[in-house]
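First, one chain by itself: the form predicted alone, in structure tokens.
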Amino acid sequence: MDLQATLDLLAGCDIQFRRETRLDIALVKNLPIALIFLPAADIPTFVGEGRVDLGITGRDQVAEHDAQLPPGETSGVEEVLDLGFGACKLQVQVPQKGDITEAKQLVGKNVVTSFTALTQAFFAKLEGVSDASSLSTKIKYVGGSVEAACALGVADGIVDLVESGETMKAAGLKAIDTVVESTAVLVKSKNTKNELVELIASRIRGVITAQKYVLCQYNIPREKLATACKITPGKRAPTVTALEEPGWVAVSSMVEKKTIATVMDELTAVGATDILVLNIANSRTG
């Protein structure tokens, strides 16, 4: 998970800590709570417990969490929000040049992995087993360089995330199949009565949105204006205000930074002028 985006997002909550060296654990110096870092593997377990309230990890890190929980027992972890970064995936990899090709072939051999429950219900869902004690797959822990264990000869294949995929060529191996696809998550104690968690979880949401959006300002006649709306519909709706000059309005709406190239190329299409288009530094949108 990428700490310096959870830094930033922290940052665009106003949320004001210092963190001195070697510590794991600092105090907010504007709202009364703690900041705790922990490997992000261990913060669903610390969430879903209720030791701490809100937490920002990998969904594939609360799936696994999930995955080890005994039959029976629920989930004490629930996802608040995708914060959009950190986007990976857990595949199935194998050595290039070998000849397994799908990932039943890998079924009664030698799998390594540092996410064992979730590899254990992939292979159980492969075989039609629902106990994992009684998988022919050889699944084996291993907590770091998990891509070197075919090399090695202790793996036939491995179960790994997969960012870039350059990690994984430069070892020679390939993917086959997807267990999860992950991103960086906001999650929270289902137990906690904390006041503050929706504030918190409000102003995150607030920085994501206007992280992924700018505002976009034009002008256009006014019997064109319902097929500009249709171009920008905004998050709820565009706001539209009449201009000194009769028959024209400016209309200001949220449009998606990913496609305002596009959304400008079509509103000058349409007779749209003036068009403007500003960074948000922060919202509260419905």
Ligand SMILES: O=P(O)(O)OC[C@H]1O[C@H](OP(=O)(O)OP(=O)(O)O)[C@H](O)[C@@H]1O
Given for the second form:
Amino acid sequence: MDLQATLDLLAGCDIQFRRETRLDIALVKNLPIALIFLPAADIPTFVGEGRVDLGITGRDQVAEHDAQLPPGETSGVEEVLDLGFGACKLQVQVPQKGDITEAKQLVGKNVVTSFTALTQAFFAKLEGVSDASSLSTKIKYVGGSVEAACALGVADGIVDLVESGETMKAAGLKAIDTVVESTAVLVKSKNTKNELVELIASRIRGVITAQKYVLCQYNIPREKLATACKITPGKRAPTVTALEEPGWVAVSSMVEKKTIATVMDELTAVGATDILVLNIANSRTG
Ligand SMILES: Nc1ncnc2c1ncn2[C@@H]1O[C@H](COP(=O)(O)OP(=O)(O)OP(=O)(O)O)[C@@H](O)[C@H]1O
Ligand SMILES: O=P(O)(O)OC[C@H]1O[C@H](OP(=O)(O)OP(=O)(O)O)[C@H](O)[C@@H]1O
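Now show the form predicted together with the named molecule, given that the preceding structure was the form predicted alone.
Below, the chain from earlier opens the complete complex, with every other chain and molecule after it.
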């Protein structure tokens, strides 16, 4: 997991703690909560069983946990929020130099992965069988360095995470299908009664929103206001204030950071002036 991004997020929420070396638990100084640092794959289990109220892990890990549940059992883990970082894809990969171009060509062959339940479910669908025991594809678990399995002759294909694609390329593999797309998510235990869960979730939501948006302010002739507001509709609605200069108004609106350059170009084209873009330190919005 992207530990640093998670620590930055907690700092943005003013959750203050000091983690002693070698300890996986830290008491928060300014709230009655404890933080526990667990392997990403184990977090859905602890949260699902209600032992931990809130967790941050990858959506792929939650999906793998849910896919491991016995038939009829529902997951105790509920996604609260997409945190936006840690984007990666769980992909079916095969040797670049080979005849396999589609996942269904791996049916009946050897596939190695750390995500056995998701891989079983993926191949069960391809094979048209309803349970893992009737699968003809042989799915084997390895805990790490999955990308080495094809070169070592253990697998015909693998199912592994791809972020930049560097590992896949270096191992001489190519992706031919996607099992799950993932980002880091905030999850909660379905049956938690801890009222701090909502407080923490809303703090995190505020920080995430603040990171995603900037505040855009500009002046515009009143007759162009409607056009400008279509360019900057805001999260709810733009704030419009009259200026001392007759016929002009000032607009203030939240704009998604990734679109701000285009938005500024478009505002300039419709006659906006004095365009300012400000970072948002934190937020609570509707
Ligand atoms: N390039 C990447 N490689 C691996 N995982 C990634 C990547 N980008 C995002 N992730 C997310 O991180 C999760 C795995 O985290 P990681 O392998 O670091 O486990 P950890 O147990 O938390 O830490 P570690 O094993 O490094 O001590 C993945 O399931 C995925 O959601
Ligand atoms: O597309 P990339 O940016 O190269 O990232 C993907 C690699 O990162 C992960 O491995 P990790 O570093 O967690 O080590 P592992 O092989 O021991 O799982 C994953 O299993 C891939 O091997």
